[in-house]
Each structure stands twice: as C-alpha cells, then as structure tokens.
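Shown next as structure tokens: one chain only, the form predicted on its own.
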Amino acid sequence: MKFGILVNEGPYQHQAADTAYHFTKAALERGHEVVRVFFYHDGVNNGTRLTTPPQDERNIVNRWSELAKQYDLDMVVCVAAAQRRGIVDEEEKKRQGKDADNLAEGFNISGLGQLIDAGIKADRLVEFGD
C-alpha cells in the first residue's frame, strides 16, 4: 500500500508527531511505500535543526532525519507555514534576506502542491493532528 502522511502538530506540543513517526516507520519496515511526509501548520516545527531537547528525552527531529536517510523518504515542509514560524532553508534564507537557515537534514521546503500530489499518488493519506 502507498501512504501519504500529513503531520499538523509540532514535535513537543502534541503526541501527533510521535505517532506519525512511529506509523511511518512501521509502514516502511513492513514494506509499504510512503509517497511523502508533508509537515503543515505547527508540524513544520518537526523540521528545524535547532531543536535541542535534553539528552534524556527523545529527539523527534533527529528521528525524522534518520528515517528519511534510511528509506530515502521525501519529507516536505510547507513553505508558507515554515516562513510564519521562522524555518528557512538556504534558498529561502537568501531570498528573504535572513542571516541563517535552520532546516534539518532530510527535509525540503515546498508548497501545498506537494500535499495534493501525495494525496493523488497514495492509496491513503493519513493525517496526524488537528
């Protein structure tokens, strides 16, 4: 089965990000295809490399980055939601005249068209969070 994953909540405000990660990992381990993981609304906060939880806590951002690397997973952060929350990649940094970028490894910034595309290509689009 082909899944599209939509994550609407940040990594530490809500259980949705953890649940989405574990669902995605389990689906991949069982041989399913994940067309794309799309991070929207506060979910874009899963894509900032500046998250530094205490050492004895889980690092959800690193988990997503490692999963993307292991499975060549397409992970997209919504550009408009990211800009509102101060998350930019190298290209957006230059375009917006910022002095730094903070997008974590394995994440890409793009528009809502990528969510629509995932919904078209997937057998199921699974949403996590409000």
The other form holds:
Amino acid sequence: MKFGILVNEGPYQHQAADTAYHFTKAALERGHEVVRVFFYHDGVNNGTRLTTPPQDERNIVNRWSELAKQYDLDMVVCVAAAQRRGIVDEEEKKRQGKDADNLAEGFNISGLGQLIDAGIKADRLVEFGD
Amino acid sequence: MQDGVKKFMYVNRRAPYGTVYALEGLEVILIGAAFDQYVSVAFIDDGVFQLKTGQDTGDSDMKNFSPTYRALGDYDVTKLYVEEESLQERGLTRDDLLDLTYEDEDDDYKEKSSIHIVSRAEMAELLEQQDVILNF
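Rather than the form predicted on its own that you just supplied, could I have the structure of the form predicted in complex with its partner chain?
All chains and molecules follow, beginning with the one already shown.
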C-alpha cells in the first residue's frame, strides 16, 4: 500500500502530531511505501530544529528527522503555512532577508501542490488533525 | 472517469474565522484546481458559515476572504455541496449564502449555480464516492 500522510497539528500541543509519526513509522516497518509526509497548518511547527523539549520528554522533531534518514522519507513543509509561522530554510532566509533559519534536517519547504500530488500518487491519503 | 484522475473532495467543517483552517483550506482548493482532477467541495457543521453573505471582519483585524469563494467557478471548481441539516441547525437557509455561479461551457456558457443543498444522507453518499478527502 502507498500512503500519503498529512499532518495538520503542531507538536506537543496536539496528539495528532504524535499519532502521525507512529502511523508513518509502523507503515514503513511493515514494508508499506510512504510517498510523502506533508505538514500543513500548525503542523509546520513539527519542522523547526529549535525545538527544545525537557530531557525526559520525546523529541518530536528529531524523531521525524531520524525516520526520514532511515527510510529516505520525503517530508514537505508547506511554504505559505511556514511563512506565516516563522519556519524558514536557508533559501527562504536569504529571500525574505531574515537573520536566521530553523528548518530541521530531513524536511523540505515546498508548495501545496506537493499535497495534491501526494493525494494523486498514494493509494490512501491519511490526514492527522483535529 | 479518465485514467489517473481522482475524485477529490474538500470538506470544510469550521467557521471562517476563529481558526485558520477555513482560510488555509481554501488555499488548498485553489492550488488543487490546477491539477485537472475531479473536484468537489463540501460544507458541513460550522463550515456552512464560510458561505454566509455579508461577512464583515472590520472590527476584528481579520482578512475577509469570503470574496475568494466567488473565484472558484473560474477555477472550474463548480460543485459545492452544502449540508441542509447543518444550515437548519444554525438557523440558515439558502438565501443566507453567497450566490456562487459558474459558466457551463458544455451548455452555451449558461450561468449556473455552483451551490447544491444536499441532505446529510446524500452527503454521506458523496463522501463514500471519493478517492481523496481533505478535511479542514
């Protein structure tokens, strides 16, 4: 089965961010294909490497980065939603004249077309949100 | 239906303001329109308020994006399903909704309404028919 994953909620605020990760990991471990994980709405906050949770708590951002590395996962953060919420990669930093970037390893910033494309390519698009 | 073309339905469940879901959901519909898929949009629960006439956001510093729904027809997004029970539960009727239309190129460019009022049972059937549902 080919899955597309949509993450609509932010880390720590909403369990949807955790469930999306666990679902994606389980699907990959069972040999399914994940064509893309797309982060939208507050879900884009799953992609900031400045996240610093207490030592005894799960690190949601690092967890995604590690999964992406292990499975060569395509993780896309929506550019429009990211700009509203201050999620910036190196290119956006230059283009917008910002003094910092914060996109975590394994994430890419791209457009909403990548979400529609995932819906077309996947057998199932699974949405995690409120 | 053409090979490689899927049935996409965008489901709007929330009021236009208060959260950003409706605005960012509309952005997905507009981008998705460029992909030559079979597209429809559903409005249920508080989502029916998105189509309310006379939205005035002047005092709240929010952008009134309701005029953007009028552009959907030009993007070939011409099937807007509004759930009747959701309207009734909120004291609304069809007359409270924006007059959204499109020009039917298969019928001499006649101007037709994009809005279809459907029952909850009909909405359930429509949802059943979809390949991809995006829910905002």
